[in-house]
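Let's start with one chain on its own, the form predicted on its own, as structure tokens.
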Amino acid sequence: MTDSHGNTNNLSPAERLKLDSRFLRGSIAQGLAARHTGAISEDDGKLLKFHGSYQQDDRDVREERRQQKLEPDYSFMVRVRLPGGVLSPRQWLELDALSRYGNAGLRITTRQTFQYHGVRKEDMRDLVGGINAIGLSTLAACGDVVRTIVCSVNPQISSGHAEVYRWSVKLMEYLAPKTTAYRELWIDRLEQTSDGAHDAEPLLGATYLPRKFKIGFAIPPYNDVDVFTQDLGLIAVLDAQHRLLGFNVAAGGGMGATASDPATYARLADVIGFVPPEHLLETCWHLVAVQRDFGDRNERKHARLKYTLDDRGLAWFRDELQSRLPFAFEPPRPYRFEHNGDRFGWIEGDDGKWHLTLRIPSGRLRDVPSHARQSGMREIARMHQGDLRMTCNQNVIVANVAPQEKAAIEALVRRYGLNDHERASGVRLNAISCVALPTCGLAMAEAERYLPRVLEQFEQLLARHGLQDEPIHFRLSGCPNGCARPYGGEIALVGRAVGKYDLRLGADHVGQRLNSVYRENVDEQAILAALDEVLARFAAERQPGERFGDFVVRAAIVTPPANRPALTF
């Protein structure tokens, strides 16, 4: 075997592991069968990511178990691959039933899909097999591959929206890994997998990609997928009759960074051209192949497409891509975004069907004394005749509702406390967070568990300054890696240590400007004091209709990063 460049010498450990894995088999089967431990080996844990799962442990009890001379409380996170976040009611009910294998109901991620947490090793095959039995998969939901492709969340608003969604599904399948290891491990459940000698990865190669690769489709004027944070962003261009003309192609976005390492950073994608629909698949194939061939395979922190573009230059990248295409890459077409949040409540589509967007804080669906969101969505799925869609802002859309069904669905929403969108403040409607502690191994601080407390205190500050209805985009991340897209928040907290965060300000509300550090590595008291001061200025000095992020830039409270896509062409 050779790597994607044809070389076998001087491979990094991560690349050597992939090369020697027999197309992602490793010894995962044997590790799953071992009952003397709740874990699998470190190497197999890395390969397991390609199959859609991360090994984790409960960090709340890690020290207690160490003192008792017990191994960590190991479990697994399992993520569903779900292009565009669309489910039938039957699939929703089956995924809901499969949550019995986890410990916290269902959780909607910022990539429009479900994650299960707290899954025990002995239940992994039943869970993943159950997901596949309903026509879904976990393959490529994680790992150095093209991840789940996200798509603007109301593709049935018009026929053009529906066509864009269909392209997202086509592209996901076109770029997916071809290894047969996944079927062997999770569907056939073989204890001894094959040698992979007959496998091939025409696009990804034996060492797959240097790092993860994210793709998103946006449909202006809504940037609800934060298209410029993707490695590859595809901006749909529709005519006045909502017919799809093609896609503007944006390359080089990414949120991941490492604390105190200026060589790592968030970046927004640059628009490099336009392709008609018939050339979309081929263009994306070759764009991924350029990153496969030139991405940094020695330093994983430097392996995303954004660093390839910055190291070699945007012009070089576009020329290299053009050299692989048998057709001319066209100049970008005009587009304009209005906002990058979700549209809550009822929206009517061109065909008379209705779509209801529900607010799900942190994407967490489970029953607790104050509300029964998981049961409520279960009851909606049992009677709903349309479909259900998850958003990149961790919310749910009950889509394609016939007019005669609206009243019944509305009654279930109220009965089960799913009407947060009617009573939540503007900042709560626009707040997202990652899981962080206790399960994420990368977390440096709290996020999801801290969000209710910090929002309550922030709302008190807003009320003090007469800003209680202000729709500020607030994002909370437990570490700098960026799962909650914190660098795109008008206000964001990025975890640095337990109880300590970077306070970042100044992104816009359309997803075309990143924020900047305002206070570094500070505690809650310092964060609230800083926000109190800035909000006072905002209330006193803002211009009519001015958003918070735009104000702090205009007032020179922060200086935004230079990288910013053009608003229009």
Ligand code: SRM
Second form
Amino acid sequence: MTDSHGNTNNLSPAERLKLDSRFLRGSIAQGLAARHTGAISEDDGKLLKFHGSYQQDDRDVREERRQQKLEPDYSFMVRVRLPGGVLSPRQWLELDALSRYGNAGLRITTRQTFQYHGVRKEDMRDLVGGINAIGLSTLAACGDVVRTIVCSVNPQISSGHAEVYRWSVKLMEYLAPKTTAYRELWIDRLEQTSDGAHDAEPLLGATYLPRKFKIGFAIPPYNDVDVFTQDLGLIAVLDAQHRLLGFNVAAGGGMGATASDPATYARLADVIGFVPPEHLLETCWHLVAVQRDFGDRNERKHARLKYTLDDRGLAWFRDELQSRLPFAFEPPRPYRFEHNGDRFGWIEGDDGKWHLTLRIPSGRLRDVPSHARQSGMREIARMHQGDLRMTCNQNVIVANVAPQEKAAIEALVRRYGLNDHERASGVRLNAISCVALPTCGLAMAEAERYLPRVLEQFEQLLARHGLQDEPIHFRLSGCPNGCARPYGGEIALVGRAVGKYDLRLGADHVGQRLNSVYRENVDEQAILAALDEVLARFAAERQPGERFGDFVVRAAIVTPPANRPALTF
Ligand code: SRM
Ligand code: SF4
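So the form predicted on its own is up there; where is the form predicted in complex with this ligand?
Up next: the whole complex, starting with the chain shown before.
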């Protein structure tokens, strides 16, 4: 077998593993069956990612178990592939019921899908099988592939959303892996998988992509998917009647960086052209193929499209893509974004249906003594006739509500305390955080568990400066990998060590300017002291209507990074 360039020699261990895996089979089936350990082998763990799951262990008890000479408390995170983030109420109820296989309810991610945490090895096939039984999948939710394609949930332009959403689903199917290993493992539940001799991956090849590849569709004026942070961003261009004319194509976004490694960095995508809908699939296929052929397969930290693009140049990239397309890539069309957060509360769509955006802190739906958000959403799904949409800011939209259904949904929202959107401050409503401890193996500091405390402190500071209503976008990540897209926060904390964070300031609120470090590797006290000073200046010196992120740049408190896509075209 050869890789996508026809080579078999000099492959890195990660590439060799993929090549030898018989299209992602490895010995996962045997590993799942082995009962002497809660884990699977390291190599199978890497292949399992392509099937949508990560092996993890509870880091809260890691040390205690080590001292007791017990193996780590292994479990699995399982991620659903949910292009565009739309579910029927029936699918919601089933995903909700399947949370019995995990220990942390349902977790909405920053890519508008669900994760389960704490799943035991012996339950993996029931969980993944259950997800497939309702027409969903976990294949390609993780791994070196095109991941879950995200799509703006824009409820106001219902007709435009419906069309763009259909494209996101179609594109996901078009670019998804074709291996039959997934079926053998999770649907047919074979104890011995085949040799994969009949498999082929026409796009991805036997070594798949050099690294993860992310695609997102935005529908201006909303940039709720943070389209410029995607490897491939597609900006819908609609006419005045909300008919789809095509997509501006943006390439080379990504958030991931490694602490103290300046060769890695967050980058916003560059807009490179426009395609009409009929050329979308082919354009995306070839764009992914360019990265497949030229992405760095030796150094995984340098393997995202953004590095291929910066190393070879934007002009080269565009020419290479054009050389593979049988039609001329058109110049970009005008676009303008106004916001990259969610619009909370009720909104009427252009078709007379209503949409209710609810804030779900850190996307976690789990009943605890202080609230019963998981039960509340279950009750809503039981009576709702429309659909449910996850947002990339970890919230839920109860979408397509008939006017006569509104009152009943409203009553459930209040009964189950799902009405944060009526009570919470602007900073709280717009805050997002990644999972981090105790499950994330890469976390350097707390995030989801720290968010409630840090928000309380921020709110006190804001109130002191009379800024309590300021809807500042705050993002919190437990390490520089950036899963909460922290480099796009007007204020952001990026974990560096337990209790220590980089304080970053100065992104805009439309997703077109990244922030910069203001204080490096500091504790809570230093963060609050620094923010106290900056907020005092903001309150005193801001211009009418000026946003916090724009102010800190204008006042030269931070210098924004150079890379920045055009604000409009
Ligand atoms: Fe992420 C790795 C969680 C969105 C960049 N991410 C991880 C892992 C799987 C840790 C690991 O590799 O062991 C985390 C699992 C934690 C856990 O316990 O659940 C994890 N990422 C998440 C989620 C669940 C964060 C959340 O709280 O919602 C998001 C799941 C999205 C999804 O449904 O697919 C999530 N991750 C993101 C995003 C945001 C986005 O895509 O819009 C980013 C930044 C964008 C980007 O990719 O550049 C992101 N995750 C990373 C990276 C850095 C990649 C890089 O290029 O350097 C890693 C580490 C890696 O891949 O090596 C990572
Ligand atoms: Fe884990 Fe870091 Fe991602 Fe947070 S940003 S989920 S800590 S990898």
